[in-house]
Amino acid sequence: MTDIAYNNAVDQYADGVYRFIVKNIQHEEDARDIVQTAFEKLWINRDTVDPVKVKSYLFTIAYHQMIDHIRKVKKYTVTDIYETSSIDPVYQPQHELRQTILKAINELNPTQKSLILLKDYEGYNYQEIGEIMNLSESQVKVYIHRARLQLKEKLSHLQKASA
């Protein structure tokens, strides 16, 4: 990888990479970190790295990171980066949507929780989640469609309890 297509990479990922981290570990300085972490070490290792594997290769460097980062801090909760006070009145019950949608999101275990915000999020296919997360492909699809139930369930109790 030459020092133009390190430069390209980082223009292209590092917003969904920090993006995704900040999801999951609610902390803006603690991803800020991890995003850094993932891209010195393409840096490092830029001459093994395949060019078209790196976006996998980021994503797959931040969530270890991540991991490793929530078992030391034992925190794992998504935040809206919104503030409430900002919101415009004719966007606020999309906010309530979007806050209810994040509340159960956040009660998945993390493992469930990665494959969504890799998947609809992020929009990531099976085969790439597969190799950022260390699963096969037919794990993925199993987790996410578990993950999705979950989600739907939780999602109705929500919806009961709000009304």
Given for the second form:
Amino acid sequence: MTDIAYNNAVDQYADGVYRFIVKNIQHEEDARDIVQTAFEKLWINRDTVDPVKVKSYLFTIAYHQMIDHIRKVKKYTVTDIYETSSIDPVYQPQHELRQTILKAINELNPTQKSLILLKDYEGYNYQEIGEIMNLSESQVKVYIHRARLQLKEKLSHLQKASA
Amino acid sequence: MELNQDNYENYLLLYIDNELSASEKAAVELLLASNPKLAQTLKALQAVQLKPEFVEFSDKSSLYRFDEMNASLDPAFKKTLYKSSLKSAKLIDIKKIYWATGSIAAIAISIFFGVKTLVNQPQLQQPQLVASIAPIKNNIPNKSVSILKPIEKTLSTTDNQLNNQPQIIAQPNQVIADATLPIIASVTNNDQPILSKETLNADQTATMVESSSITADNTTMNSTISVEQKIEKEIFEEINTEDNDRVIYISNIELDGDKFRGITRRLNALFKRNKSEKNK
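What would the structure be for the form predicted in complex with the partner chain, rather than the form predicted alone?
Full complex below, order starting with the chain above.
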């Protein structure tokens, strides 16, 4: 991997990796640190990383960094960081549907959340997600389906409540 | 796997995740067209899908890497920075040589000045001289006995004179007595011819020494002589007169035994001269 290819990777993937992380951990500064670490590792291993798999390499590194980060944060916080958001089903206006979905996603467990983010934001297929998250393809499929049905139930419940 | 009422949800999920083959996709779309309930379910599932949104990483400049960051030195310039351990080793050797020569020179000068001051103040310097030569004694302790042997041989040639010194020889239990023999012998051997040629007074002093030892009336004279003899004995013990081993070591410094002996001989002569003058 040449220096130019590396800098191109920064242009192409930095935003995506950052979005993936910041949507997961809801903390911009920590997300930036994780992105920095991911690109640092890419730079160090630029000679061994397959140029075709640069994107998935970055996401893999970032994902595992994030998991470590979540474990560390959980050690020092009494309340789960994902429990901070709560959905009020009665007073949700329709134009805030998107925010409601995001909040519902935030209430998923970290693995389900990462699966949804990688699928919907990055468009990875099940196999690629499995490689990034160190899961089998069938596990990815089952977890994503479960998460989607869970979200659908939550949303329909909210829509019924607001109706 | 065939699409039916039981597994349609699974197919719809795979459909929205774009995980179906082209034929499967076509089959789902055909079913959706004919089944509004399925279409509604699909809509509900699509509603919980996240729509791509643009989130910018604002600090991209911190991620870029430029050639300047990989600055490497010109190989020709690099060569000027190389250090050879051989060069430094040579320098150390030269330094060692300088130190060694310097220390030898310092010792030589100190010996020279020591001798000079000894000439000027012989009586005061005598104990110091003994002290300064003491380390030599440590280096060659076993050879001190052999020093006396040649002198004893010369002693045997002067039996007539020795017969005139019964008191000293008649003290076998005293170690000093052995040492005194050659000294007095040397006084009689070496000085007598010289003194007889040079001055009458000196000759007289020599005879005085003999007479004093024979009669042994003057005890004070005897005691002073014995003290001097003790000192001189120690001086003699340090000198190696063996032909094969005439090298003297002071710590790590090697000295020529012959030259050193020459110095001590001169010192000895000076002592005797001073002694004779004193007696006079």
